[in-house]
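In the form predicted on its own, a lone chain appears below as structure tokens.
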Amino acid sequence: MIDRFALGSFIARAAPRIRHDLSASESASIGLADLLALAEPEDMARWQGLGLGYAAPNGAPWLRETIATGYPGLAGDNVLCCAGAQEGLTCLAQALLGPGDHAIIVVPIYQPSEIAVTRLCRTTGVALREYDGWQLDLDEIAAAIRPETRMILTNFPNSPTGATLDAGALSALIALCRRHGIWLVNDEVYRLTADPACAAPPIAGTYERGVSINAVSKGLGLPGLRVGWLACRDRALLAEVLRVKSTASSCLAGPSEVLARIALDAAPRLLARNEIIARANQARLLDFLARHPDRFAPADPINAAFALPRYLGPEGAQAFALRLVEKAGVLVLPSSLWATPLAEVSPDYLRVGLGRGDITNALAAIEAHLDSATPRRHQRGAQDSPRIAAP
């Protein structure tokens, strides 16, 4: 049985063993006092002079005019403000999906967001393809298709596997949804992670009935704002989604919604900062794998806050990163915490996270742990299993 938020679990679970954590996947954070000294003079004169009222429902009108800068022909009218990405995308679903309704997800993906579609109408699941470097399939999109498909939930650039989609894809799966009357969905969170020459651009500026979704959690390094956004072309659907959020939240938090303005307008700085960590560990990472061709397939990261190099022990990627956490304190996630009971997702892949800071500590408590090992460990009976349960 496939665990409903296996990753969450597993986390959860080797949480007290943990000294290096490589399971996250956004970029270094930085401090309120370092973010404030980014802060433009009206930023800050907004600071200083906040009050701590409830704030506007769909976020503050400065906030949504400068997240719509970041979609050609829409303006702040067109975003809606939510606390993080995932109330955003579970909203939307809810707005947009019933019993009769039927959609489309491209996995693997985050599991919460599958939850939020599947619980409300019958879903078919369409898999990256593995073997083509998790391309995309437009095929199997269009077969999946039925005459009550209402909505495609896609995660581009991906997580875990870093695929992109070009602008060629996007363009012929915007007509394929354009043909169908269909909504496209895009979980855009790592886009300022992903290479820009390889990414296509947002959903939301491209297609009338795209719906674009973002937070300044991942590339800018800022979860503990919960500060994310939709942005779209339909105002109608958006007026929606707020009534639906209505009922769960009221508003972001006053200061959040002043901060992430701050690093939407220091952007540029924050990640150039960003870029220059990830290269440096992306490089180390590469290093490591080619000393170790025996465990590890060589991997090209292709996005700078995470990589997915494949396991080859024979213990097989879930089994090693239950033993390294429990004997090595470090934290790396199998791709079997994407398992989906909507289609097949590899499980031979760790997904490292590049971003936080500098993993050379994390590398060497791996390279001991991989140095100490013995066949009988990488073989090990019922005896010998790890004391933090499989998800």
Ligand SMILES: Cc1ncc(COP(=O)(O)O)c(C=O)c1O
Second form
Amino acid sequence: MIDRFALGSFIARAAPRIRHDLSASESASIGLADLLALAEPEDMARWQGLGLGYAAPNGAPWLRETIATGYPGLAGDNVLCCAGAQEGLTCLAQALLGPGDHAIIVVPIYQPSEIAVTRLCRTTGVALREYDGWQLDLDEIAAAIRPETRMILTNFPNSPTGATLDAGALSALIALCRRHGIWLVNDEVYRLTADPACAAPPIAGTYERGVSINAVSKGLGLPGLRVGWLACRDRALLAEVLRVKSTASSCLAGPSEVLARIALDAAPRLLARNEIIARANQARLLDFLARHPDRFAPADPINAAFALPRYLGPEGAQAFALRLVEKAGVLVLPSSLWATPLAEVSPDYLRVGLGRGDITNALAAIEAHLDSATPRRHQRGAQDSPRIAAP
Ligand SMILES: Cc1ncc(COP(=O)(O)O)c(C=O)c1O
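Alright, leaving the form predicted on its own aside, put up the form predicted together with the ligand.
Let's see the whole complex now, leading with the same chain.
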């Protein structure tokens, strides 16, 4: 079982050196004044008249109803709001799993999610693999199921691979879960950053034991609001998750609820802006990769917020990323940060954030670093080694 959040510690250790941060997986954020300028009159009135007492434990009804419109057949009562996607996932795992249970996790996955499950019960990992085009192997899932398997946890669209689950694979996965009475929990925080043509519909609207987890954090670029949610047909499960959640906090922050509702109502405009940023950055990254075929395999970014090119240099992706931030102040994330004892995750890739803003200067800094590093590669001395500890 992993017990530490390697990605979080890597970013924290690198922080003093970062001049160009390409570690993010969310779209560009927006300031408070700009967000309020997008408010409909009803929400503006709500904002101006907002009281600062305790809010509703499961989330304001008007926010849950707005969220439910994203899940065909579900209503506000099928939504439980929480402080970001991660609080929702952790509380859900505690509500569903106990020591006698077994869970399956599709990896790579965000480490805090993995820890939230592995600390509660025995767990089997099923890996997305590069040679399968990062596609889910349903036979491997079927082989991992045991009589006591209670939950399968997935993250589609996936970080860091960008893999999506198409409608056919989703139906087959649901059929498998239904046959065994297994809860299927999908962390869908990257739904809005993936190409809508590739992403399967949300699990919650499709399977009676499906739970969709999402937030305004990634596609809408508003992680600071700390507004996430679970959507599920089964209200009894949501009541149980609320019971767990009440041991952590009594309600969401009222101002965040209003701001989240404004953002959800304005989602088409925010997403259109984010797509322009992402498309320009995708083109810049593709040009950059094509200029360095000895260092990077071509990668077609399939997600607006990040790409995962393969690093070909002799020192490997992790050593490259460490030196890059140490020497050039550019932070990218080696795929070794998603390493897990549950299954093998390729360490050869770099996750490069595309969503936050123009990456031209960051790519120029990487290019300068490559130019300066090449002649000296074979004469590296001890004092020349990166000082940031390996993950
Ligand atoms: C796959 C995944 N799930 C959940 C989270 C956390 O989301 P939130 O900030 O809404 O809790 C992240 C953050 O990076 C993530 O990558």
